[in-house]
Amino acid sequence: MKPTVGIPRALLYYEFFPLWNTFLKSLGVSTCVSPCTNKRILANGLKNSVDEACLPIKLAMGHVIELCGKVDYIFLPRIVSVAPREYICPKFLGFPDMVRNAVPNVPKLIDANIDLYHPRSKAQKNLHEIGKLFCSNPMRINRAHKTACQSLISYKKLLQENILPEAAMEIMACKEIVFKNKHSKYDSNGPTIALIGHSYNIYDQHISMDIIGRLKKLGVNVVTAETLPEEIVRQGATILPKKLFWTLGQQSIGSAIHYLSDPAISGIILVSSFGCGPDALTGELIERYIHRTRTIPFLKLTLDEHTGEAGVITRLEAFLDMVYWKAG
């Protein structure tokens, strides 16, 4: 019987799920993804997390609890770094230990290190350690890694077509890997808004109050950091006098700087999590740079477990009033 590995629909799920899923399935492993976030999942995460944890970590805890009793393993790689000389959030690094200490009877965790901080580090070696749990054939593991990397490349190309992550994953699941965009990247003739924020905040419809869906219903086109090629994002981040060593923070700053220089962008919305140290720094840098360089409608939304839907809707409507007023 095939072992089943549970993958929480949280944290870097929207960044790397196609890589992880393809790699595991290529080794003959079944995967099970936790359901979309709902009140129960969030409540379980809040109840089992320390108060100092940020909302994304609390939410991830809820998704892990949701998978307990349904899978043989839970996939929680200890992600240290995904790019040379850069780091991911330290709370991501310690998340597997939080789970072990907070969740009773948790299935075995796959918490192998993913650390590409040193330039000579290779992702293949990191994934090989995970592959050895299910396969003793190094050649098969290498083939699985190659297939998984191709899957991730295809996924990112779909995101750059301004297709939302869940829709892109559905396209790939239907084997429609080669996607020919026969339409505009924009859904309407309305203004285009740059939505800046980490993928686990803006693409989770529950904690973001479905901000993307709401904007589109109001006739607004939405672009994100994932719509841009990585090299453009990194080029935008070079505006800083010193390289930012938080990968996710650099992604936010680089995409914000790029969209700020694009005259087609009518406004910028920055979404961050309450209690996130890196977000507090990068958000301040983005806001100051916007105020210094361009008069453009700007909205900063900070999310936590107490964020009310009515408040978010009111602020979005007020922001769009500014966008349309400025457009004349």
Second form
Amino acid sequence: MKPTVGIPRALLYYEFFPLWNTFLKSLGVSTCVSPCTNKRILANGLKNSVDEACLPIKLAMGHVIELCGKVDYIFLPRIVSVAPREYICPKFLGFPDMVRNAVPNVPKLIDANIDLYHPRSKAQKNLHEIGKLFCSNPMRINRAHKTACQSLISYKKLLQENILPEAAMEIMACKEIVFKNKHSKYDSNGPTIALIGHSYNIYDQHISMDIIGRLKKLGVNVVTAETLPEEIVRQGATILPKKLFWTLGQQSIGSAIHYLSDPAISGIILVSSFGCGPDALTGELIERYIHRTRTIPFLKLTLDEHTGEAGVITRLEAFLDMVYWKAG
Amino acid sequence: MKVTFPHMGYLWISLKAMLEYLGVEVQEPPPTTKKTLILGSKHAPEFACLPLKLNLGNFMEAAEIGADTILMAGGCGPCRFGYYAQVEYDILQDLGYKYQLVVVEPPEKHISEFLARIRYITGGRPWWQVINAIRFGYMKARVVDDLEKLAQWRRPREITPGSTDQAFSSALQLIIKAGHPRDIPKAKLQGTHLMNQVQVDERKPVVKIGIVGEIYTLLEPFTNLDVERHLGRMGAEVNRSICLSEWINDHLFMGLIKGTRSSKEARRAAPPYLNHFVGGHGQESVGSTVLYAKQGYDGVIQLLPFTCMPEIVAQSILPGVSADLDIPVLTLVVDEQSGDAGTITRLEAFIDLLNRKYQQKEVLA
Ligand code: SF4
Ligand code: SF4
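Show the same protein again, this time as the form predicted in complex with the partner chain rather than the form predicted on its own.
To see the whole picture, the full complex is given below, headed by that same chain.
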């Protein structure tokens, strides 16, 4: 029988799922993704994490728990680094061990390192380690890796078309080639807002209180770091006096700087998690940079398990009032 | 040029000695106090870790007494420390401070840049002199560490409450005053003598507690609410998993000085609980807890500043270590609101627990 590998719908899921999924499937493995975040998942995550952990980590814990008992393995690579001389976050480095400690009956974890820190390390080698669990033919693993990379490229292209991650994944799943017109870069004639934040915050509808959906419903176009090509984001981040060693921080700063110089953008929303370590610094740099360079409506939202929906809505509305008022 | 640097416990003693030996004018910040914290937290990002806030406060206070150049260590992640200097500098600039910033980054990539930064601070001094200066600073750190260890042993056993701390601060003065490497052995001898004069009850039973956690919180009594002294007074002998000289060796000299206890040993003891480094001293915290348990310590206290990422990882993992190796662990998270009263109550409760366990052990033995 085919082994089933569970993939938590959390953390870097929104950036890498197509790669992981295609890779595993090409090796003849079935995959199972945890459902979209709901109250139960969140509650389980909170219950099994230390209070001090940030919401995304607690939530990821909940998604792992959700998969327990349903799968043979859980795909939880230790994501050390996805770009040369950069890391994600100390918590990513320790997450598989945190899971093992908090969830005693967890299925077997696939926790091989993904580590591209050293400029000469190869993603292929990392994935090979994982592939070997399911397949003894290195050629086949190689092919699986190539196909997986292809699907990541197509996925990123869809994101750059301003299609949201979940929709992009659906499109890829049913190999739908013809895009409906709602997939054009801008949906409406309304103002365009740059939404800056880690993908696992802004694209998780439950956690973000569907901020993207709300904005769209109000006739606002939303662009993010993911809707930009990577080179542009990285280019933006070069204004820093010292290269930032967090990939997600690079994305936030780079995209914020880019959008700030784009006159078509009429407001910036910065989303981060309560107590997020890297964001405490990158957010500060972004805010200071904005204040120094341009007067633009700016909203900073901090999310945690206690964030009330009403408060967020009020602040969003006030922010949009500013945007419209400025636009005249 | 008047050089300043952030406080971290007694680090200033070493740095000042090192720089002054090279003829660099030094203006260390006034000792860290509540005021430093208020200044720092007012202007630092809310979720920045406490050390960043205190650094910032230190720099603001040092500027008032004439410092104009900041000397800081850098880093390449994954923890925030590696980007402290840039963020702090950004804030200081927005506040209108006119500081020069010199960040000494680890030389792994650009050794020439590393040397150039040192040159900038030290002027045209010959390299042998720079090396001597570094040795001088390091020697001081070693002596301070030795004295602290004496204090940690004597505090719970002292006959007259407070006598250890009195002796310790006099001994420290001797080390601070030593102006030349050749004065160090004598200062050390006198300091040790002062410490040995403290009257103790050697047979008094004491519980032994290992302290692990984030380095700054461990080394800076202001941040940890003077936890070592409190514990000592409550009759516990403490051992700190990281000492100043080890930190200097590991971080400023990149481990060049061999044969000292190094964080490597602690890291090696962390698996299978924590199988990878997580930045800061997270893996060391887990490993040291394992080592303390194996060495028969009665308990471990983990100290971390609010939002400290590596230590949150360690904190999530320590319950497993504690259960497996049967060693009680208390985690103390400090932030700008932490107060003495609450902390002392928690420490007392913890010591009670350890005492009860200790007595049970005695009965069984
Ligand atoms: S980057 Fe921030 S939000 Fe993400 S895991 Fe680290 S601390 Fe949490
Ligand atoms: S180890 Fe903790 S306190 Fe130190 S920089 Fe990292 S997050 Fe901040």
